[in-house]
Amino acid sequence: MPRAVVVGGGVVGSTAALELAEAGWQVTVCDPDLGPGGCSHGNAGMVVPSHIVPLAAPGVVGQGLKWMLDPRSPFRLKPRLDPGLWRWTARFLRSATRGHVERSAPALREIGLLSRRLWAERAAGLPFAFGFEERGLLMLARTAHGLAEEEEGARLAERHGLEARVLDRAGVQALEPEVEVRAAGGVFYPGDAHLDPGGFLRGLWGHLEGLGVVSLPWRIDGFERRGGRAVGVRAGAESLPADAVVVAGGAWSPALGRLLGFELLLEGGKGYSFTLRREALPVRVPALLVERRVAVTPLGGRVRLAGTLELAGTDRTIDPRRVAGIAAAPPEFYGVPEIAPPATDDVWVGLRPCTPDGLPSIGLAPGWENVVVATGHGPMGLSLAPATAKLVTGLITGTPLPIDPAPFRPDR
């Protein structure tokens, strides 16, 4: 039986492990942070093929500079003496153009729609439930200006074959019968979905163990090579043989890239979430609160609030001011009482691996025949995980690929 080592046990790495195990491979996942502290467990849980605009887009730079002046804003770039950060920033600035958006949208549409279909198949086929629901996504705008910007996004989505409905306040209110809507309107994407990410990963790891997948709390510090192929991985004095390796280390992937001999430009985009009882915010449809960049996701009897993008490397320190900004957002959009910021112990923090052009890195590592990179999804890791796993498995096994991965190649 061929042996695969997956470096990284977040939702991308774990889903890749599932695909490889189902393809007949013996899989070992190496991750010193496997468990609730990882990047995937506490995210917003949204499956959003509607998101075809990459992070690097026109207007992002100007808005980001304005937000830098507000300690409770959803964005922060933490300066540090790291040449990689400044190379990342320079590449981001070059990528934030309308032309880049137009070139990227078709590729993001293809991988997003594939992943959306695969999530539905997994929900029907896996022997555990994880709260997968097809209720769409509402981009909720408090102001007329915010709504006008979202209408432009809706037109782009429609040009690429995605359904988008522009709604006034009454139209939004019809979607939310249990809570007053205080917003100018919104754009509703009925093709989107959501799930409970923690529930998915807990159920998945029970299932993976039944398939013989092994997890090791290793921090990989070397790759064993024979010609152009990896034949194993190392962690200190320990080694593990491999016929293929998957690099899915999230925000820690740049260090793995250096071990492999190439630069993988990624920044950890720190985000926070916390979860309330649904009574505090009785929404039915997942929403992104446009002006505040806060995600609101109903999860059964709970509702999760998630937000912020702090470019902070691998620093997972919690900034209470950013958490307070998330808590302050919902009453601006819904008729609900003020939400008290939670205690620090009740806040989840994760690092989303962000590439400078906003596209994930999926493909063979430069100079290697059997090392596949699967990282850089930014806030879209959960949404794109099943499609990424299909591509990873196809690249390793040589089976036909469902979409062209060329736009996502790591050496682009």
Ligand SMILES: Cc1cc2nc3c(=O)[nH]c(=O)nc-3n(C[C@H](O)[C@H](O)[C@H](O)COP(=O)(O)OP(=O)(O)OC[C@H]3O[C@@H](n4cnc5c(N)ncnc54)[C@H](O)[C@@H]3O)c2cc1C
Contents of the next structure:
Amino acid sequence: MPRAVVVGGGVVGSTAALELAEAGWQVTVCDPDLGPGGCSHGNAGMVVPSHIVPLAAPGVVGQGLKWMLDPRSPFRLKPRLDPGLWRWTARFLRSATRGHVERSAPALREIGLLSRRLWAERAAGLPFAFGFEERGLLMLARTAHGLAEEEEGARLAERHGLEARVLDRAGVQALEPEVEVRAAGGVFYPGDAHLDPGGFLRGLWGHLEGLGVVSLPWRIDGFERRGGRAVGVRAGAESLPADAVVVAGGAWSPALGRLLGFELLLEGGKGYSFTLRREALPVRVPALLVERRVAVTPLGGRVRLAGTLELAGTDRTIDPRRVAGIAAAPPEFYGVPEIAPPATDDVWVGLRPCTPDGLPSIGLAPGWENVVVATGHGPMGLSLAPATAKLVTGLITGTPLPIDPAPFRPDR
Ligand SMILES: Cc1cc2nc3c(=O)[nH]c(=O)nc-3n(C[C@H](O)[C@H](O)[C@H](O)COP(=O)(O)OP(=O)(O)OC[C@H]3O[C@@H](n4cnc5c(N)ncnc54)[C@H](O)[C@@H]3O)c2cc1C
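After the form predicted on its own, can we look at the form predicted together with the ligand?
Okay, now the whole complex, with that chain kicking things off.
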């Protein structure tokens, strides 16, 4: 049986492990912190084929600069003396153009729609439930200005064949019978879905064990090479042979890139979430509160609030001012009482692996014939994980790929 090592057991590495095990490989997942320490457990759980605009887009820079001045705002770039951060920023600024959005949208659409379909198949086929619901997504705008901007997004989505419905306040209210809507309106994307990310990973790990996938609490710090191929991985004095390696180290992947001899430009985009009883905010449809960039996701009897994007490398400290900013957002959009910010212990923190051009990095590591990189999904790693796993497995096994991975080449 051929042996694959997956470095990193977040949602991207774990779904790749599942796909490889199903393809007949003996899979070992190495991760010193399999659990909520990565970015995959406490995220907002949204599956968003509607998101075809990359993070690097026009308007983001001006808005980001304004937000930098507000400690409760949803965005911050923490300056640090790291040439990688400055190269990342320069590349991000170069990418934030209309042309880049137009070029990237078809690729994001392809991978997003494939992944959405695969999530539905997984929900029907896996032997455990993970709260997969097909209720769409509301981009909820408090102001007329916010709604006008979202309408532009809806037109772009429609040009790319995605369904988008522009709704006034009454239209949104009709979708939300249990809570008063105070927003100006919104854009509803009926093709989106959501799930419980922590529930999915817990169920998946039980299932992977049953398939014979082994997990080792190893931090990989070296690759063994013969010619153009990896023949194993190392962690301190330990080593493990491999016929193929998947690098899915999330925001920590740049260090793995250096070990492989290439620069993987990635920044950790720190975000927070906390989960309340549903009564505090009884929404039915997941929503993104546009002006506050806060995600609201119903998860069974609970509701999750998630938000902020602080470019802070791999720093995971929690800034209570930004958590308070998340808690303050829902009463501006819905008729609900104030939400008290949670204690720091009740806040989940995750680092989104953000590439400067907003597209994931999926493909062979430069100079390697059997090392596949799968990272850089930024705010969409959960959404895009099943399609990424298909691409990874196709690249390793040489089977036909469901979509063209060229736009996602790690050395683009
Ligand atoms: C607040 C918030 C809300 C979000 N909401 C959504 C959403 O609604 N929908 C969506 O699609 N996405 C969302 N995201 C983004 C999503 O969570 C990430 O894109 C995704 O979790 C990334 O998964 P990953 O497997 O690449 O990384 P991770 O989950 O971070 O996993 C990487 C793993 O690699 C391990 N690792 C690192 N280095 C090594 C090494 N040397 N050796 C071994 N292991 C190593 C780490 O321990 C870690 O467990 C959100 C993120 C945040 C922060």
